[in-house]
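Take a look at this single chain in C-alpha cells; it is the form predicted alone.
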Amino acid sequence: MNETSEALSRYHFPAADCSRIPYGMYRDAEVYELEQERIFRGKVWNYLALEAEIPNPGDFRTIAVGDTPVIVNRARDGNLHAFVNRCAHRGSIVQRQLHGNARGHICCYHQWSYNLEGELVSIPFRRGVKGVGGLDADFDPKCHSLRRLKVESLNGVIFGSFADDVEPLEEFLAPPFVAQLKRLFHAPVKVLGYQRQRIFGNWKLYSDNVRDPNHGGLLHMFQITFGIARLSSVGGATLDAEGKHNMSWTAQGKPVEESKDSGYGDTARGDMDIKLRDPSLLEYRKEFPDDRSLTIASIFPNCTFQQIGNTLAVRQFRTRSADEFEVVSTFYGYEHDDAAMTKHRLQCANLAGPAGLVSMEDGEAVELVHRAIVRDKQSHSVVEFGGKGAVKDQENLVTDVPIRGFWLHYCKLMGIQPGAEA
C-alpha cells in the first residue's frame, strides 16, 4: 500500500465506509499530483479508444491518460500499441494531430522519428557535420523509445496500463462489466461522431455524478418529464466485488405506478403529463436481449459506457488540473445498422453531451459544487442514500452506494485508511 503523504494527511475520512468525503480531496493540487501516479499511472486499466477508430495499419489517435498525452495506433502487422506522446530528446509533444494515418511519428522540434511501435528509429545529424558535434558513439536509440503502455482489447474496446504487473484486463473489469462490454460491443461498430466538453471542476465530482442514479431522476428535467427514467422506475445499480465499477440501469416497459406517494410530490419538478409533438426522440427500438433501455456503466478510473435508449457512446475523462477536466464522448452504432437506425441514433444523440436534453445539467452541477467547496475543506459531503455500511448491488435508484464504492477503491490505491483516527 502507498504511504500516506503530507497532502493526504490534511484530510480525514471519519467513516470507514466512505459515507463522509472531505471537500479538500476535490480541491487540493498536491492530491491531484498524487492521483496521476497512484491511479492513472498505477495498477489500473485506463480506457484508450475503440479499435473501430484505428481500423487500418498506420491509423492513430492522440488521447490522454489522466493528464499524460498518449498515442494509440495500429502497427503495420495489425497489432495495437500505445505510448507516451513525449519526445525522448527535449520532451516535446511528438504527434500533434488528433487522428490520422502515418508511417511513424516525427517530433517537429528536432525531427526525432519514432515508428508505430514507439521505437526511436531516426535522429538528424546524429554524427554531427564533418565529424563535429552530434551524439557520442555509445548513444543507443533502443534506450530512448517512447514510454510504452501495456495494451489489451476486449471486443474492440482498447485499454492501456502503465503497470507491467497489472492484473489481466477481464479480472480488473470483473464479470458484470465484461458482460456489459460484450453486450454493447456484440457486433462490429462504426463511429458516428464526437463531442468534447471542458468542465471547470474536479474530475472526481464527475466520477461521483455518473455513479449517482439518485440525481438522474431529480436534476434532469427532460428525463423526468418525459419518463425516460424516474426514481420511481424499475432500476438499480450493479457493482463489482470491490465497488470500483458501477452500472446504473433502468428497464423499459416496467414503470412503477406514479402516485402522490412516489416521492415527486416533495419536489419542484413540474408537470409530468407534458407530451412531445414529435415523440420519435423518445422511441426505444429494442436491440438487446434484456429489457434495459438505459445503462450507465462507469469503469474506474476514466470512462463511462452509456446507453440512453439507442444512443451509444463512450465518455473518457481527461484531467487537466485539480480544477479542470475534459469529457470526450465517442458516439457509435453498429456496422449492420440500416440508414433509418443510424438516423435514429443521431437524432437520439441530442439527449446526451454538453448540450444534451438529458445531460446538459451535469457539467453545471459539477461546477456549482466545485465553487461552493473552495473553503471549509475539512467539512464533508454526506453520502448515505441507500444506507451506510457494506457496498453492494442496489435494487432501486435512490442510492449513493456506488459513489462510496469508488471512494473505497480510491482510498485503497492512494494509501488512505478511511475511518482511522485523524
Second form
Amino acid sequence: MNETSEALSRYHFPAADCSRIPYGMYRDAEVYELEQERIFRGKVWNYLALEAEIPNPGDFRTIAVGDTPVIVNRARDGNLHAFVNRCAHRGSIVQRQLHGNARGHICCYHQWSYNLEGELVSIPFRRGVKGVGGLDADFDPKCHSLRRLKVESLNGVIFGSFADDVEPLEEFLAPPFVAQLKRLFHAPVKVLGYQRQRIFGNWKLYSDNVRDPNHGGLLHMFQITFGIARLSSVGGATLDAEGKHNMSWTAQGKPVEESKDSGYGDTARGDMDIKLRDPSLLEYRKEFPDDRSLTIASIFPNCTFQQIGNTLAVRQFRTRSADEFEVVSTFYGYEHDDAAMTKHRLQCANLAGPAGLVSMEDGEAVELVHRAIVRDKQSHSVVEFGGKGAVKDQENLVTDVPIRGFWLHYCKLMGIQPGAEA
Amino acid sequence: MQTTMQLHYEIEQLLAAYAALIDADRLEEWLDLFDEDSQYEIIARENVEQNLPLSLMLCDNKDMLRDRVMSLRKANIYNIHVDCHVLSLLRITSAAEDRCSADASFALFQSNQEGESRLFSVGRYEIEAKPSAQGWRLRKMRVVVDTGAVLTLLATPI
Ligand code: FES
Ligand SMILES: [Fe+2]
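For comparison with the form predicted alone, would you give the structure of this protein in the form predicted together with its partner chain?
And the full complex, kicking off with our chain again.
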C-alpha cells in the first residue's frame, strides 16, 4: 500500500531521528491527499465524540475524520456506530443536522433512507411506477450501506477507525494513555459546550505545537507570569513506546529552584511584575489523586485531551486542506459537579481555546510558520531540544522530542524512510 | 415619545462609543463604559441554542475584564490587526427609570498591517445598561456570535 508516491519523493528527511522536517511537508496539497488515506484512514484510531453527547438511542452528531464527514450515533440496542456521511446513491450529505435524535438518516436528495447501523433500508420508487422505471431487479440494497468505521469506546470516549486490521483501541493507546483517559473520565461527564477555531495553517503545525512543551513556557506569557507552568516547573513528557502520542504535564506547586541567570535571562519574558485583580481562575481545585495540575495528552493523529487546572476539554482536529484546519473543543465537567464547581470550570475556560488567556498564541504561532514556509520547501525545521536520537520520556519541559515521535510514526504510515539517501 | 427617543439616542451613543473605542484600540477607556458591577461575555450561538453554558470569553466582574485588557497589553501575543465594527439599528427591548435593555447586530471586520480585510465575526449584542452620573453604563454585555468558528484566534473584545 505504501508505495512511494511522487509527492513524497519531492521531500527529503535528512535525519533518521526526524530532527529535521522539510517545510514542503506542511504545504503540499498532494501530501495532504495522501494523509487522508494513510494517516486518517490508516491504521489509527481517531477520536470521534463523547458518549455523553449521544446518551440515548437515536442520538447522533455529525463530525469529521480528517476531512471526511462522519455520523456518530447510538442505535436502538444502545450500541455505537459511525459511518461516512455520504449517500450511497449519488454522494449527498445524508444527515444535515449537527446533532439530534433520529430513527434513521434520510438523504434529502432522493430520499434513500438508512438505519442507525448505516444500512440502506428503503428506496422510494424502487420498482418504478406500474413496473416502469425504478431500479433493476438485481439491485441489492445490502451492497449500498453507508461506509462504516470500526468503533470502540473507552470510559465513554468514542474512537473510530477506517482500518479493519487496526489493533484494539487500548493497545493502540498504550498504557500511559489508557491510564490518562481513565483518569480524566473516571466518572460520568456532562458537556458544558463547544468552542471552534479555524486556523489557516497546516494541521501538522498544530500537532507539533501540542508536542512541544518547550514553547509553553516561552510563548504563553500568561501562563509563565501567573505560575500556571514555567519551564522550570516540575514536569515532563510521557510517550508511548513508539512516541506517537505525547502527554506534557506539570505538577502543581513545586517549582524547581530558578536562579536569576537561568533560562529566561535572555528573554523579555519570565519575570514580569504584573498581578491579576481577580486571580480566581488561577485556582486549581485538586480533583485527581496525583498532583498534576496541567496535562496535555495528544493522541495520534486527531485529538488532544487537555486539563488546564480545572478546565477539561477534548480537542478534535479536522483538516480542511493543506492550508487550513479546524479545532473543535468539547468542554466538559462531571455529572457529580456541584453548581460552584461548574461555575469554576466555566470561569477557568477563559484560559483555554481560541480566546484562551493561556492558549490564544498558538493560532498565531501556527499561522506565522505556515506563512513563512511558503518557499524553500527543502529547508528544514530544527527539532533538537531534549537531544537527538532515540525518542523517549522527557524529565523536564525544555524539550521537543515528542514532535520527533509524531513524525517517526507519521513517516512509517506514509511510507517515508527518514534518513534514507534521496 | 420624547423620552423614548432620548433614551434610544443615549443607548445608541453608548453602543457607538463601545464600538469606536475597541476600533481605536482604546480599551482602557472602553472599560470605563462598564459599571463597577458588570458582566461581559462572548458566547457562540451554537452553545446558546443547545442550552450549553460555555462561553468563548467570560468576565463575571469588572476586575476580570480589567485583567483581560491588562493581559492583552502585557502578556498575550496575537495577530496584529485593527478592528472595524459595523452596527445595525438599535432596538430597545425594555426600559425603566433605572435600567434599560437593548439589542443590536454587528459585523466586525479585521484588517492586517498590509490592509487586507476579512469579516471576522457577526452576531448580536444583548445590552443591559443603567444610568450613572456620567450617563448610561453597561451592566451586562452579552455578545452572541454566529461566527462560532473563530478565525485564527480571539484576543481583542468584540
Ligand atoms: S444522493 Fe442520496 S438519495 Fe440520491
Ligand atoms: Fe501552546
